[in-house]
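Heads up, the chain below is alone and in the form predicted on its own; it's given as structure tokens.
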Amino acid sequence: MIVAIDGPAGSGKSSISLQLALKYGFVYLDSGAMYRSVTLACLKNGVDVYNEAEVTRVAKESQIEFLYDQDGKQTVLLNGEDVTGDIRSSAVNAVVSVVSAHPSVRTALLDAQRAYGQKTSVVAEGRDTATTVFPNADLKIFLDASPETRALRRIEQNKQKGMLDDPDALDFEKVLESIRKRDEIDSSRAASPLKPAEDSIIIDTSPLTFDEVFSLISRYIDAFLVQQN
């Protein structure tokens, strides 16, 4: 089974997707972490993120791996180095939308993403998983929330990740501005813009708790699995 969950930054798709994957024994595909890893590699090596050819070269040369412990905690390896915390830094947040907007970069990572779905059941999350990566997904979900709600959630996530020494990561106005800018870039880019697939189930998570969203999507998955049996 392929579950594709899309949505803007801070909509809760990463946390929900990971827990769903753990519950059902599916592989969790964090496509956003792939783009963040490429972005980090560019920053570390002084590559201009606006230079599509150079960024694409970095994407093709980068080896990105995901590891998970028994509690579902994710470790992201970039060329063998643990970059789990680094890819969530303010520096990466500021330009990851530029990197992910390059058509050739998206193409370079597309095959790697689709390979997961050919091997096993997956919960894939990102911004174009239902429209581009897995257009034939068995279940398509689009999570949304107000920019203000998403900014508060992102700040809480940053705190939980120990980013207490990064003032930009905890400043509401700066985080809100970053989210709005990311929304604009993601929604207007030429390659795989952020939008719900025509057959996506759209869920506004603003008034909902994590458990409520998790329970709602679980019911959709359960219904599909029952039909298959």
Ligand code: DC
The other form holds:
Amino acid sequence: MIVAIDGPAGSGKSSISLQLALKYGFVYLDSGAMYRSVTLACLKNGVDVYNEAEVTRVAKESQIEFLYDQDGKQTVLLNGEDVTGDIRSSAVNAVVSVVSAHPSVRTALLDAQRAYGQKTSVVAEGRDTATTVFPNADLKIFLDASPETRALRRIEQNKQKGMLDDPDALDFEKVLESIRKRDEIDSSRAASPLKPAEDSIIIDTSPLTFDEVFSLISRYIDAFLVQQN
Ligand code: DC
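What's the form predicted in complex with the named molecule like, now that we've got the form predicted on its own?
Below, the chain from earlier opens the complete complex, with every other chain and molecule after it.
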């Protein structure tokens, strides 16, 4: 089964997708972490993020691996180096939308993303997993929430990740502004913009708790699995 969950930054899709993958024993694909890793590789190597050819070269040369422990704690390796914290830094947040707007960077990462769905069931999460990566996904969900709700959630997440020495990561106005800016770039780009697929189920999570969203999507997955058996 392929479950594709898209939505803007802070809509709750990462934690929901990861927990669904753990519950059902599906593989979890965090496509945003791939764009973040390429962005970090550019920043580390002094590559101009606006230079599409150079960024594409970095994307092709980057080896990105994900490890998960039994609680679902993620470790991201970039060319063998642990970059789990660094890919969530404000520096990466500030330019990841520039990197992910380059069409040839997206193409360079597409095969690796699709490979996840070839062998096993997967919960794929990002901006275009239902529209471009897995257009034939069995279940497509688009999670949305107001920018203010998303900013508050992102701050909470950053606190839990221990980003206490990054003041920008905990400042409401700054996080809100960064979310609005990324929404704007992600939605208006030509290549695979952030938008629900025609057959996506759209869920506004603003008034809902994590558990409510989780059990709602679980019911859709259960219904699909029952139908298959
Ligand atoms: O979900 P996230 O915040 O980790 O995503 C980081 C950036 O990557 C986000 O600004 C948009 C981009 N992205 C994308 O363009 N396509 C995806 N499938 C996933 C993320």
